[in-house]
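The form predicted on its own is given below as one chain in structure tokens.
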Amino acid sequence: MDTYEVTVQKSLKLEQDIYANPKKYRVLTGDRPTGRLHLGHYFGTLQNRARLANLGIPTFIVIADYQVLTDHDSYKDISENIKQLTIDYISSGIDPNKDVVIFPHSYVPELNQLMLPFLTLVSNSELSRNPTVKEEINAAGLKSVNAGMYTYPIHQACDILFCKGDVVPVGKDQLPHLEMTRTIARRFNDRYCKKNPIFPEPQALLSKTPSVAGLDGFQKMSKSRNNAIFLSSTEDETAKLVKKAKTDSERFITYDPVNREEVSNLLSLISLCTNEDPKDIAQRIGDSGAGMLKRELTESLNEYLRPIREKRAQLEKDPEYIRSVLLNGVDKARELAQSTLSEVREAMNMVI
């Protein structure tokens, strides 16, 4: 496994080549349908997905509905969450077309059939020591861990490799999952089709946007922490959430991420919306205090999110269109998955 520094350098080279040769690559990305998306998702991943898709790179966006079952007891909201994710994607600038495929993986049985052969290529100990799985178990506070959680990285490998995805936009914390996919691809090719490899070893495209902190200033923005502003929030809801945001007792506003974490985070959120330097924003507000800081943040967020929210409102009124996007995505994904599964069967001498 490469060091993080080596991975960063490879990602930078990959970024350059993607701009020069977008059709050479195929992107796989996605989310679990656990709820609506918020600003952390938007600035962390959605913007980048829209950018890549708009370059003309074939892009597959998987809504990982089966994976919700690994650490969530409730399944009642999955269907609605799938639709809301799709609305969030489209309203954020991701245009479903011949090169952009959005689909839930439970509707692509051929994708899921890759699980069994892939499971034979990894050991129990490799699954147990995956650091990302350990972190997810701790974050969910699970006392009893089902087998689906341990095989989560294998299912992600199926998601990536069924379409022969060779570029996966990820953050640093997801690199162990991607390394597992690379290992599975390499082992399958070595064992079954060394002369004519079927699967690529996907590369990481590291996110340029750091983790976006929530309105409490020090934790990652998250629905479960009640510190998030959702793309679907109204302007009034946004104002109320910002009003509750943590600052500190100093009146004069300065950008100091080390010593003034909460204030600096609010300045950073304004910066993401306006592209101003956080220091310049702080200087402009000066001794007008936290009240002015929160007013500027509210105005910046509402102005930035207004076109997204308007698009969301239109899409909410057209559920048949959302359903058609998903079903068209399923058709395209299944066609490709069937082709890949046929190659796998042939390589494994299972053709009858």
Ligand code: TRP
Second form
Amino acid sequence: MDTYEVTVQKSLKLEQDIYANPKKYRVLTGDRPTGRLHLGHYFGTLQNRARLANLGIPTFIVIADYQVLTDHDSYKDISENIKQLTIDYISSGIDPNKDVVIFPHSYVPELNQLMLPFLTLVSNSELSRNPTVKEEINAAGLKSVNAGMYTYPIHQACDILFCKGDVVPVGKDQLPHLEMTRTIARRFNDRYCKKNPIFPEPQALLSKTPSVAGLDGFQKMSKSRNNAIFLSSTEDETAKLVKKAKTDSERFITYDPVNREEVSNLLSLISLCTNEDPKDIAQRIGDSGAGMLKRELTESLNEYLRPIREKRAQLEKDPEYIRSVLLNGVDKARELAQSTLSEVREAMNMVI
Ligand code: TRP
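Starting from the form predicted on its own shown above, please give the structure in the form predicted together with tryptophan.
Next comes the full complex, and the chain you just saw is listed first.
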């Protein structure tokens, strides 16, 4: 297994080659439909996905509805969340008129059929030592851990491999799953189709923006930590959240991520929206203090998010369109999943 540094280097190389040869690749990535997306998602992944799709790379986005069942008690919002997620994608610039396939996992039965052979290619101990799964078990505070929790990295491998995705834009937390996917692809090819390998070994494409901190300044932005600005928040909600953001007792604003985490994070958020260097922003605000810093942040966020929010409002009014994007995605995903499944069946000597 590669170290994190090696993965970063490989990802940078991959990035260059993608620019030179976009058609050589196929991107697959996905999200669980557990709620609306926020700025952390936007700068961490959505922007990157839109950029890749707009380069002309075939892009698959799986809405991982089954994965929700692994660590959430409630399933009542799944359908609404699938639609809201799709609206978030499109309003962030992921264009379904390009080579983009957006689909809910549960609608593609052929994809799930890969799960059975794949499960036989990994051991119980490999499943139980996955660090991300362990973290999620702790974070969810589950009393007893269902088997779906241990096995979801395998159906994530099915998500990626059914379409022969070879580029997976992900954050650091997903790297263990990608490693598992690579292992499965390698073992499957070795065992069943050495001469004509069916599956690629997909590579991670790490986002250039490190994880975005929330308005409390030191934790990752997330819904459960109540520190997130959603793409769907109104301008007033954004202003209120920013008002509550923590700063410190020093009036003069400086950019000093080590000693002034909260203030520096707010400056970084402005910088993400305006592309201005955080040090320059700090210098400009200087003596005007935290009040001015927050006013600038609210304005930059609302300004930046305005076109996305306008697009969102438009799409919210057209549920039929959202449904058609998803059903169209399901058709394309199924076609590909069927073709991969026949290859797999043939390789495993199960054709009748
Ligand atoms: N596990 C991912 C998450 O929780 C979602 C996901 C499902 C995914 N299938 C994927 C990510 C395939 C990348 C590739 O965010």
